[in-house]
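Coming up is one lone chain in structure tokens, specifically the form predicted on its own.
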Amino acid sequence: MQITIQRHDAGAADARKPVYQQIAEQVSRAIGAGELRAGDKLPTIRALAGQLGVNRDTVALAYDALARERLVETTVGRGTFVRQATPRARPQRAAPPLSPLVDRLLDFERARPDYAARDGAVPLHSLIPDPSLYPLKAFRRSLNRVLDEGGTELLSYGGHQGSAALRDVIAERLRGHDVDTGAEQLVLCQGASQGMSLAMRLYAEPGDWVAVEEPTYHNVLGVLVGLGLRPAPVPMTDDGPDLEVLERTLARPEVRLFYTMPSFHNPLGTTTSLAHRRALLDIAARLGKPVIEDGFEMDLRYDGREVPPLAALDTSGVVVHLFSFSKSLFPGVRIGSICARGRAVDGLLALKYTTDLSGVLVLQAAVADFVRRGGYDRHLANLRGRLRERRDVLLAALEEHMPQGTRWTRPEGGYQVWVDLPEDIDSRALLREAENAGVMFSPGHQFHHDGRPSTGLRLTTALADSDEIRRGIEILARLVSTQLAARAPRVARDTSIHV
């Protein structure tokens, strides 16, 4: 059985289908044609993923889809086999159509890069923290301790506001950043991503517009699509979002709120000044528009002076602040918080209750114990040191190897660096060559609301160690130099940031 995968940018009709669906359909056709017969064993998930150059989860999804169609069955310890054919009780009918909103969301997801590089590729695209830096042993002690002390109570439903102990711990840390808050003003959520969705639903409904930075975090663009909201882009300057454009945008009645990342911006890595933050808040307060401040990496500063978050400077109650442990501890705990005031807290609680009832109490209690006993701060000290080292290696490698005309940002914290390529090189086209050469990055088009071609790209220091970073930049520089020599096709220059 031969399986051929069409990538999203290949231009073929199948390229618009998710990769797992392409795999499932080709296996299904092989069964229908008799190429695969009842009792035949399919390749293992690991083997087929390696053969196709895709993630194992992608193959697992394909096998799950085939199992739902009763074409295959999986036996633990033996593998996945083609089932005996059984007559259908009734003719197969077309599946019910999905809502237009879901169809648009599927289109958005299909436009994401499909990272299918070979083993050993340098992962300069990932924002998943390096598992080798996870404080596993210390966290296990906290987990065992709270289970011993809390028993079965921690395995039941909790209040939809979340663990009081963890809210106390987070409130104390926010007060350390000069945010005047208490546990009663916090709602725990499944990371900043759920917080983002809840906060937007708090102020906007389908058809409304949301002001976003351009470029911005690509997942927030997905949230907008999923909620039926429309992005109103505000271009970025050296010191953050263009305030004149922001004021004109927020003055529009259909624009209901503004989403921003003032510290360690994703994808740019930049941090706005105190003066810029005060001016931004003045605009929002005068126009009566809420601001969602995403502080997803606020604990990851390793250079420069601390700048108070917007929530610490807010005297008008317009800021809803998001915090997450996903990047600073590990993503698997799925714990973040939303800090708000007054009726906004009540609204968030009502929205959260209709979404998932409550979080995972045992993990919330373990994180609270881990932070309270100093394990989190010890972990942060180690993590910040590693990130500073990797940032320095990345910037030095860019300086040494990238051709003249390349520009990049110089972050003071977090994981991401934004690179602007010379001579109008399209970073999406470059990615295809880079994957084949053994390096991955995030092309700039996915951070723009309209997905337009971009000369920008995001590099991260989350997964790659210093040696991998040096090797990855050498590969990237060689590819860019080759394209410059060949005079690559021109695209519109990405002018969202000047470095």
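So that the term is clear: the rigid core is the largest set of C-alpha atoms that superpose within 1.5 Å between two forms. These figures come from a predicted structure and were not determined experimentally. Positions refer to the first chain, counted from 1. First, how it differs from the form predicted in complex with another copy of the chain.
R452 shows a C-alpha shift below 2 Å between the two forms [criterion: core-superposed Cα displacement of 2 Å]. Relative to the superposed rigid core, the position of the CA of V27 differs between the two forms by 2 Å or more.
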The other form holds:
There are 2 protein chains.
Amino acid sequence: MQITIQRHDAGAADARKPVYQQIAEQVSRAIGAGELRAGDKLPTIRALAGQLGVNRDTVALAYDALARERLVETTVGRGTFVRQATPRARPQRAAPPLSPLVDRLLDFERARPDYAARDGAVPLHSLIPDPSLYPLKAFRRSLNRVLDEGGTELLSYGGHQGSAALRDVIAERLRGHDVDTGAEQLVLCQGASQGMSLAMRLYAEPGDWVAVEEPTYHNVLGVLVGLGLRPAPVPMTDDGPDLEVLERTLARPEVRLFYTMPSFHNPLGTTTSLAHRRALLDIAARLGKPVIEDGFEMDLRYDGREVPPLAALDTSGVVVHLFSFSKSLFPGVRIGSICARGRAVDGLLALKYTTDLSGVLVLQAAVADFVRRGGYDRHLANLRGRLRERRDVLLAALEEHMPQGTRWTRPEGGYQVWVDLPEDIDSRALLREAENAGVMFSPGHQFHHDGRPSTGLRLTTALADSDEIRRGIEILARLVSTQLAARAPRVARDTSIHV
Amino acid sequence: MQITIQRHDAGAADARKPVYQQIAEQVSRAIGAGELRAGDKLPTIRALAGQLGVNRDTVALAYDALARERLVETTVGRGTFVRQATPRARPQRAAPPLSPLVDRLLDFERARPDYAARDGAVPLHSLIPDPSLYPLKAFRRSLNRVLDEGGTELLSYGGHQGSAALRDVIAERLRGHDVDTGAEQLVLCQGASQGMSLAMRLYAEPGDWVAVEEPTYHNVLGVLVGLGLRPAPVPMTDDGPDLEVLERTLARPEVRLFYTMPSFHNPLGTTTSLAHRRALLDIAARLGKPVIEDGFEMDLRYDGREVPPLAALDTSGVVVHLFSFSKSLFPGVRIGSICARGRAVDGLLALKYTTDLSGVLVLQAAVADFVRRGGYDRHLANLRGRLRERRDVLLAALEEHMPQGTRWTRPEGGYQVWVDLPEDIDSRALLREAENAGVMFSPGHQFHHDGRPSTGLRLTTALADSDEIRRGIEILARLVSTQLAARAPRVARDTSIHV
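The form predicted in complex with another copy of the chain, contrasted with the form predicted on its own above:
Up next: the whole complex, starting with the chain shown before.
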């Protein structure tokens, strides 16, 4: 059988199916037509990915989808085979319908970019911290040490608030940023992702609205859809969210809270000034609306001067602060914290309890040990150095290669740099070309609440090292320059007609 | 200062405040009145608990609540002290209101029993598996082995579906129970608790109704409140949920799904027959309503013959099956799985993604290794033996000591035994006496959707060993007998008046 992939073209942007789905459907049709028969072996994931010039994950997704339809089955070490038609009767009735909310969520998820890069493409799209930098050995010592000391008790439920030792450690670090807090005001959670979801549920019910920055972290938009909440966008200026729009938005009674990333914004990479933070808090306090401050990269400043988190400036008790170890230690630990006050803590505990009972106590204890013994700060010193170096390389490469009219941000911490392309180049359309040319980035439309096209794109320094970054930017710059060159005559012709 | 505890009395059952709150309020008042001053040390948790005859956890909760109000602070190793009034201005405005849904959840949580046992009371209320039985050493070898082999990649995000190795292992075990499934149809989650919440969200939106057994696991009711869902109770008979009521209930369009525990029911301990399972599935399939089957103790059968899970009997694709390692390995691993079909799997993946991104890959890999090497089955063989022994001791003690008219269930697996007291004795009222006398149990009202009084109570064999179980039942039986003896004359008097 022959598998072909329909690549993106500008005219049919929304009709285009994800690559994995195209593959799955063609295999499915081949089975239906008898081209492939029970027992036939499909190409290996590696072989098919190579042949189609797509990422292996894409082929793996396709095979998973086929397995889910009971059309193929995979045997570890042997491969993927077309299944014998099952002797059990196929369902006579349609499966029960999913909730409309889940249907909306699936629609939303389908609109995510379907990265289909060739192997070896420079991963400037990824926010997964580089595994080669994880402090595996030292962390493992902490893990085994707490198991020696804590024994089986660490394998029991952790309580819904989470390890007191780790809450102590995080509270102490937050106090180092002038946040007036204590272990009793912290609730541990599965990374800032869960923290975000719990904090939103604390104040907003399905049908309510949530003010979000535009652009904002795309998963925030997904969380909103999943919870039945609606985004009220507040455009970002050069110094944080537009305060006039923010005030107007938060004044609407159906808007329940504001979600913001004042430091190392995702996707912009920018940091809001102290004066802007104070003005923002004043608005929120005046209107009595809570502010969720996502400090997911707060430990990753490598340049400039610390600006106190909103939680440190908050005298009205409106701020709920999220922290996470995912970007600064490693994501697989799945540990973050939510810092709140008074009844908000009780509410968070009740929500955590009814969501998944508790986190993983033994990992929480291991992180507490790792931080206490200085392992985390040593790791941070190393990581910040690398991130600064990679940012410098990235900015220098942009400066050297990008055509005139391109603008970009200059982060003082974290992984994100935002690039704004000249002359209305749609970054989503550019992505297909870029993937084929060997560089990946995150197109800007997915950071918009309505998914409208964007000339912006997010680059990260998470997975790519300095050499890869240089190579990636050279490729990207060449593509943009080519587009501009192709455009110029057309603009000239248009002009000549109209004059 | 003098702290006193208002114990439960029948007349003011609902007005009674939790013990920890009573303690916190008295300390708070003492600080307000100047009886306690900045820098004063509070009694240690151990000392105050001993003095008041309550559990240390209760005092710890009280001190936490005070710390949250910024009235006291705890320094590890030194103790808990009254705080200096903070120089920072106190909030001038009220904190933002929590969502009405969270308020309802907090009300619900307050209705939970506030266990205030003396130290040393027999814990027949706990569903935390006995830590002395956790296979710490063998599991730790698996954990270190996968870290050796998998390295830093195991510390990255696990993907929202979770470790393929562990999904393979669980799928294989489910196939051993005749469930026709594969790794691609499983989504890993943080224990059955998270599985339950995700599975409910898959089919039901806030405002919808969910059919639940009555009595049912009290956390199910909490999950419903937290998600804005409403319980539609289906009474349990001697052989599972009443099928007539179930049919009537599921026929209501606003009732979206049915949550059931056919094996080793919590709190009843009972197992539904094969015929009843088939009839139940027939109703659900005919009405097109999904069934969430909670198999949280499915690996804990120690007696009788296996009855296939609903998921094995389901020919219509209505069953979503939950499995968990919490009760059969240890809870702190926080790993369970959801087994579904077709689009339901996509929906679960999207929900998982927007809830907390992914689970803890390194622990998932460690459990896969542990199971593959036979460690889990060896552990289960040992655990089942212990549980069988404890159940036999419990049933024998009930038989020997409980007064006539008491009835109880005879589980074939898991930890729960349900006891029904004679002559309308309210188990909630009995709990206060029992705690003082040295035995704890779970009063039945909390397993009712409306919290109405119950003559039932749940006993468990999770934390108490055989000797403790014998002692606990002797105490319980004595209390019940005393109540019956005290009642008899009153009944006689009442009778004489009315005749």
